[in-house]
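Below you'll find only one chain, the form predicted alone, shown as C-alpha cells.
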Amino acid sequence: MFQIKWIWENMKGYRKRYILALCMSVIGQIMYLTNPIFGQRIVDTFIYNDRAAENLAGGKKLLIMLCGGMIVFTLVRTVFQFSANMLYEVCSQGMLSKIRNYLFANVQKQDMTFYDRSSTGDIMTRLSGDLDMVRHSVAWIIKTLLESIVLFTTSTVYFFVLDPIMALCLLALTPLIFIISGIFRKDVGPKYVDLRERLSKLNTAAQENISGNRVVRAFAREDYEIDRFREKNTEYNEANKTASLTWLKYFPYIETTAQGLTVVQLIAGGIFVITGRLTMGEYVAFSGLIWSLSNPMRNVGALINDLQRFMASAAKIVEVYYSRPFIVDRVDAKEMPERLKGDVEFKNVSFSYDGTPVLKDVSFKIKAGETVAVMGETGSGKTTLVNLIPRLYDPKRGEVLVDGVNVRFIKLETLRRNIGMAMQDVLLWSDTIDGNIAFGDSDMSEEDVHKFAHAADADDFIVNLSDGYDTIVGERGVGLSGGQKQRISLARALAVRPAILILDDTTSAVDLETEKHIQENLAALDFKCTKIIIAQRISSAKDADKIIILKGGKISEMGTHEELLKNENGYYSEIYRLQQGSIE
C-alpha cells in the first residue's frame, strides 16, 4: 500500500522507537494466552477434578504460582500496552510536525499555477484535519490492526493445539465476517472521499467570509452568506450521516455475527465437555479466550471505517506533499552578478491561461534605469506581462530577457532578489509597520526603513500613528486606508534596492499631490533602477522614457508621451483627453 511506504519514509527518525512500540504491542496481545493456560490448569486440577482436594492440599505452592503468576503477568502487560501507547503517541506526533513543515515549505515553493487551481480552504483542511487523520491513523489505526491480527492468530493457534475440532466451530464464522467486511469497504470508500471535499468547501467557504468580511457587511450580505455557508454545512453535515450510517447498517451483521461465536462456543463446548472431549479447564480456556476471535471481528468494521477516511485523507495529502512546481531552476542555470543591471527584453512573447490567449507576440526593449509605463483597457494583459519577468509564470511562446539572458537561465532566486513588486491588491503581514517595510531584509536598519517610507511618502503618516513604526498592522492592513497600505507595500519593494522596481497601479489610491511626491521620491532613488510602472492615470505615466499601450493582449501603441498624443485616434490620446476633462 502507498500511503503506508509514504508513512514509513516520513517516519525517519522514530522509526526504531515505532517497531519497539510495535513489538510490545505484540508482546502484550500474546501475554493475553497466560491468563487461560494458568485458568485452565487451576480449573482442572484443584476445582474440576476427582483428587482436587488432595492436589489441593498438596499442591499449595503450584496454586500460589499459578495464581501469582496471573498478577505478574497481568501487571507486565499492562505497563507493555501503556509504554506502547506513549511510543505510539511520541511518533505519531513527531511524524506529523515533520511532514507539517513539509508540506508547508513545499506550498511555499510551489508556481502560481499550483495557487491557482487551489483554494485556501482546501489548503489549510490537507494542513489541519487531513493530517491529523494520518497521525491517528499511525497512533490507532495500525495498532489496532496489529494487535487484532496477533490477538486472533494466537488464539486461533492456542485453540487447534487444545482441540482442532472446537476450533474449527469456532472459526466456521469467521468467513462470513469477511464477506461482509469486503462489501462494507466498497460502500464506504466513495462516500469518504465525498466527505473529504465536502469538508474542503465547506472550509473554503469559512475562509472566505472571514477574510472578506468588510466586504459582505458594505454589501450588506451578511444573511445571504449565513445561508450559503448553512447550506455548504448542511452538505457536509448530510455527507457525514451518510458515511456514519452505512457503518451502522452493516455494524449489525458484524455484531451478530461475532457475538455468535458465543452461542458456538456454548453449544459445542457443552457437548464436548458433557461427552469428555473437552475438560473444564479447556472449556474455561475456551470460554476466557472468546473474546479474542470476537473483538477482532468487531473492530473490523471500525477498522475499515477508520482506513476509509484515512486513505481519503492521505491521498489529499499525498497529492501536496508530491507536488512539484513547474518554474523551477535548471541544472544549466548561468551564474549572474549579485546585483543585475535591470535591462528588459519581450521577444515575441504570448502567454494563454487555460487555453485562453493573454499575450500575443509581444516585444519591446527597456534599457537599464528606463521608466516605462504600461497602459491599456481592463484585461489586456498588463499584470501578466510584468508578472513574466520574475518568472511567476512561464510564456508559452517567445522569450523573456534580462541583462541579455533568459530569465529561464537564471536562478530564480538570483532573479527575483533584484526585482521589487508593489502590488495592486495589496497584502501586509500581522506585524509592525517596520517588519513589513523590511520584509525583504530582516537585518535592515531601523534608518533605512525611515529612508524608504520617506521614499515612498509614507514617513509622515507612520509618525503620527499610536506606536509609529512599531504600530502593528492588522490582518491584510486592516486599519490602514488604501492609499497607506500602498505607500508601505511600496516602501517594501524599495527597501530591497531592487535593479527592476515593478509597480502594479500602486498609487490608484492616493491623492495626486501624494502621487507627484513620490515619482519625484522614485526619480531620484540613490540607486540605479529601471521601473515599470502599470498605470491608469495619464500623470503616472506622462513622464516615463517610454510608453507601452496593449490592447487584447498586443501592443496597439508605444512611445513617449508627446509621440503618443500626435495619434488623436489612439487610446492614448483618448484616455489623455478624457482626462484632461476635453470630451464628456
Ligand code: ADP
Given for the second form:
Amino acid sequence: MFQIKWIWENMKGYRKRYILALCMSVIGQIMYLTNPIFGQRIVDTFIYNDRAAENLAGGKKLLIMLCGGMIVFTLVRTVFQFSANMLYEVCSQGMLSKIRNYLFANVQKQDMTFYDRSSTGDIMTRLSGDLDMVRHSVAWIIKTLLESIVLFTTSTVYFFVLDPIMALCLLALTPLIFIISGIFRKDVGPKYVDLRERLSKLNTAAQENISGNRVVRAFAREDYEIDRFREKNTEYNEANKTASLTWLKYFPYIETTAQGLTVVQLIAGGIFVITGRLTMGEYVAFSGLIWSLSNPMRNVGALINDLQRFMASAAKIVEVYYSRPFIVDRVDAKEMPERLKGDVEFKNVSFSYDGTPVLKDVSFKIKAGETVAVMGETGSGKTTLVNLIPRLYDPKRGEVLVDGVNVRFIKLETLRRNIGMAMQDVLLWSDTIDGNIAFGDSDMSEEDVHKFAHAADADDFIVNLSDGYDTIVGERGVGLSGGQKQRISLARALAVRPAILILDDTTSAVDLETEKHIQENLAALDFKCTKIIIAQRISSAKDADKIIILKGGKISEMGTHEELLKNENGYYSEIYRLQQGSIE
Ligand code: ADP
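To test you: the structure above is the form predicted alone. What is the structure of the form predicted in complex with this ligand?
Below is the whole assembly, all chains and molecules, this chain first.
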C-alpha cells in the first residue's frame, strides 16, 4: 500500500491547525442533524398534534427557542465550515511549499544516473502538477471524504434512533453503492496512471522544444514539431476525456440508487406513518435528512476520480522524495587539507553505463601541476574518464586516487571544490557574465572576475559588449558565439582556483591564435594546478607533459608529443599528419 508518511512529515508546523480543521469539519457535519431534530419537535408538537393549538398557546417560548436554535446552529455551522476551509487552504499551501523545497533539494543531490534516467519535463511535472494534486488531496479530498463519512454515519445513527426498521430499509441500498464504486475504482485507476504519463510526455516535448528552439529553426522543423506536439496534446486530451468520462458509465447506477432512497422513504415511510409506526414529525425528519445519505453517494464518483489521480501523482513524487544518491560521503572519509595538491592516479579503472563497458582497465599517473592531454575518437570514453575524478560517476572496478587517496574516501565537498570543470556542453545561467564567472564563489571580487576572464582570453570581447560584465546572457548563453561561451565557461572553472582543472574540449570553437593565448595564460596561473585537457587538436595537446590516447575505452598510447610521434602507425601520428597544415 502506498505511503503517506511523507505528507504527514511535511505537515509539521501545520499539524495542529490541520487537525483542528478536521475536527471543525466533523462538528460542522454533525450539526446538520440539529435542524431535522428541532424540525421534528416543531412538527410533532405544534403542527401534527391533536393539541397543537394548546401547545402553541402554552409553548410559545419553546417554539421561539426551537426556531432560534435552528438559526443559531446554522450560523455556527457556517462559521465552522468557513474557518475550516481557511485552515485547509493555509495548511495545504504551507505543506506544498515545504515538499517542493525538499524535492528540489533532493533532486539537486541526485547522482548523474538519476539525470540520465529522468527527463527535465518529467521532473518539472513532479514539481508542479503532481504536487498540486497532493495539495488538492489535503485541502479537498481528505476533507470531503471525512465529511461524507461523518454525515453518512451520524445520520444513520440518528435514523436508527428514530426507527431501526425504517433505517434498515434505507440502508438496504448502500451495498450497491460499495459494489459500483469498487468496480469504478478498478476501472478508472489505470486510466489516471496513463493520463499522468501522457502529461509528463507532453511537458517533456514542450520543454525540449523550447530549449532547443534554435535547432528546430535551423532545420526548419517548426511544422513537424508543432504536429508532434499536437499529437501528444491530442493523446493527453483523449486520455483525459477517457478518464473523466469513465464516471459517466457508472453515474446512472449511482444516481438511480441515490434516487431509490427517496422512493424507499416515500413508500416505507408512508406505510409506517399510516400504520402509526412513525409520527409525522419523524417522517419529516427522515425526509429532511435523506440527502445526508444520497449526497455522500453522489460524491463517490468525484472522490474516487480525485483519489486515483492523487495516487498516480503521489507515486511519482514518492520516487523522487525517497530517491537517495549512491555517491555520498563515507562515514570513514579521510580528513584532507582544504586545498588538495592535485596528484591524480587511475589504477585499473573500468566503467560501464548500464552494463555497456566504456572504460577498460585504465591506469595512469599525473603529478600535481602537470598538464595532461586526453585524445581519442569520439565515443572512446574521454568524458567518462574525467567524470570519474569529481565522482560524477564511480568506477565499477579499480580506483581513482587524488593525492594518493581513493576519491571515495574524500568528502565530496572537498573533492569537488578542488576541481574546476569546463564541460563540453557549455551551460551558462540566465544571469550577468559577472554572475556566471563568479558562480563557484558569489563573493568573488570584481577584480578577480576580470582577472580570470583575462586568463580565459574573454576580457576583450566582454568589455566590448553593450553592458560589459553586466550583460545578461540568455538561457544556455544565447547571444554569444560558441567560442565566447567556451571562454566564459573556462573563466568560471578557473575562478575557483582549482587544484585540478578539467577542460573537456573547451577550446574547440576558438581560433588557433586565441587558443595559443589561453595556453600561455594557463601556463602562467598564479596558483598550482593540474590540468587535464580533452582535445581534438594536436595544437592543444602537443605541449602537454603527457598525452593519453584512448581507443575503445583503453589506453592505446601514452607519452609526450615527441614520444608518440615515434609510433608512426599510432593514432597521434595519424592525427598529426592530418592536422599538420594547420599546425604549421
Ligand atoms: P568521448 O568523450 O570520448 O566522446 P564519452 O565518454 O562521452 O566519449 O562516451 C563513451 C561512450 O559511453 C559512448 O559510447 C557513449 O555513447 C556512452 N555514454 C556516454 N554517456 C553516457 C550516459 N550518460 N549513459 C549511457 N551511455 C553513455
